[in-house]
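The form predicted alone is given below as one chain in structure tokens.
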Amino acid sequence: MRLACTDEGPGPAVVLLHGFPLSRAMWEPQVSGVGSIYRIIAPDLRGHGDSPAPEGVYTMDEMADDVLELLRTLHLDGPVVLGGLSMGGYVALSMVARYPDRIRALMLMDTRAGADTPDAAKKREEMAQAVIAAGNSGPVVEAMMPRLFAAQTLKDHPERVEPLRTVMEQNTARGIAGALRGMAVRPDRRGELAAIRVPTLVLVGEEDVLTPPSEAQALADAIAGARLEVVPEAGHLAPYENFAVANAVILRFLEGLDR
């Protein structure tokens, strides 16, 4: 599948995979900041943004293969720095497990390696049915918006919150249902973490209620040499919500790769 993507900036390639149910728009602070030094490639994963939304279940492996196809299209045949947030992190873990030679370094942001519990998978299916019945993304937008951001951001910074609400509302019911069902059947990758041999940054918002800092700590502990960074005044969308701190962390990590 040909994914829509942003491809901007000089230097080595840094591929950024967005969370659910968003689009590459969430990486705008990184495109304008980190992208002044590095080449930022930020695709819309299938079913999101401007990429196609076919029928069916979007497995994390299938999404990872879409990203690999995009890299081939861009003639990026060597290893790249790969970053993913939340669902994008699930896709990144699929890529590093199955195509380790294509990954130079890894950034796992506000994500986890474990599979859904049966109850969580059931709730995803119920939400998929709700958006299909509604014919739009409304049910998932209303359910997720209060949990994506830190409470203070929701209260004091509508200029950060509302643009992503619009992004979420523009995604189709079919795309959202496909991603929900794909996340519900994703494999547990905790047993694969010890095999990761590339430099790894684990980044999490201090107030993330969906994948809290304790989850990030467990992820970092399982990957040899991984570096954990907690971003203050941020929830589940740490690189977007507190981009000044997140960009500084990301740049330090990237600069360290060349030393």
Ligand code: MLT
The other form holds:
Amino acid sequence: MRLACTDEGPGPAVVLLHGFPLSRAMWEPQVSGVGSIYRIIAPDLRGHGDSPAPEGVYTMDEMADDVLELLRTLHLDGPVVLGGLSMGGYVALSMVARYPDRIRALMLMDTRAGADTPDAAKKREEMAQAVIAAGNSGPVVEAMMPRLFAAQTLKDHPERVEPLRTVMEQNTARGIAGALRGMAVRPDRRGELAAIRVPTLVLVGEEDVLTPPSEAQALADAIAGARLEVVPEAGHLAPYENFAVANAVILRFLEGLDR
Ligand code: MLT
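Given the form predicted alone above, what does the protein look like in the form predicted together with the ligand?
To see the whole picture, the full complex is given below, headed by that same chain.
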């Protein structure tokens, strides 16, 4: 599948995979703040943004293979820095497990390596059906909006919150359902973390209620040499909500790779 993609900036390639139910628009602060030094490649994963939204269950492996195909199309045949937020992190973990030689370094943001509990998987299926019945992303937007952002971001920064609401509203019911069903069947990758051999940054918003700092700590503890950075005044979308701190952390990590 040919993914829509932002490809901006000079220098070594940094691939950024967005969360659910968003699009590459969430990386705008990184394109502005990191893209002057690094080449930011941010695709819309299948079912999101401007990429196609076919019928079916979008497994994390399938999404990862879409990204690999994109890299081939861009003639990026060597290892890249790969970052993913939440669902994008699930996809990044699929890539590093299956194509370790394509990854130079990892940035796992507001994400986890575990699978869904049976209850969580059931709730995803109920949500997929609600979205299909509504014919639009409305039910998932209403359910997720209050949980994606820190309370302070919701209150004080409508200019940050509202553009992402629009992004979520523009995603189709079919794309949302495909991603929900794919996340529900994703494997537990915790046992694979010890095999990760590349420099890894684990970043989390201090007020992330969906993948809280305790999850991020567990992730960092399981990956040799991984560094945990907790971003203050941010929820589940830390690199978007508090981009000043997150970009400084990301730049420090990227600069460290060349030393
Ligand atoms: C995301 O931000 O990608 C989602 O919260 C992931 C999930 O629902 O597990």
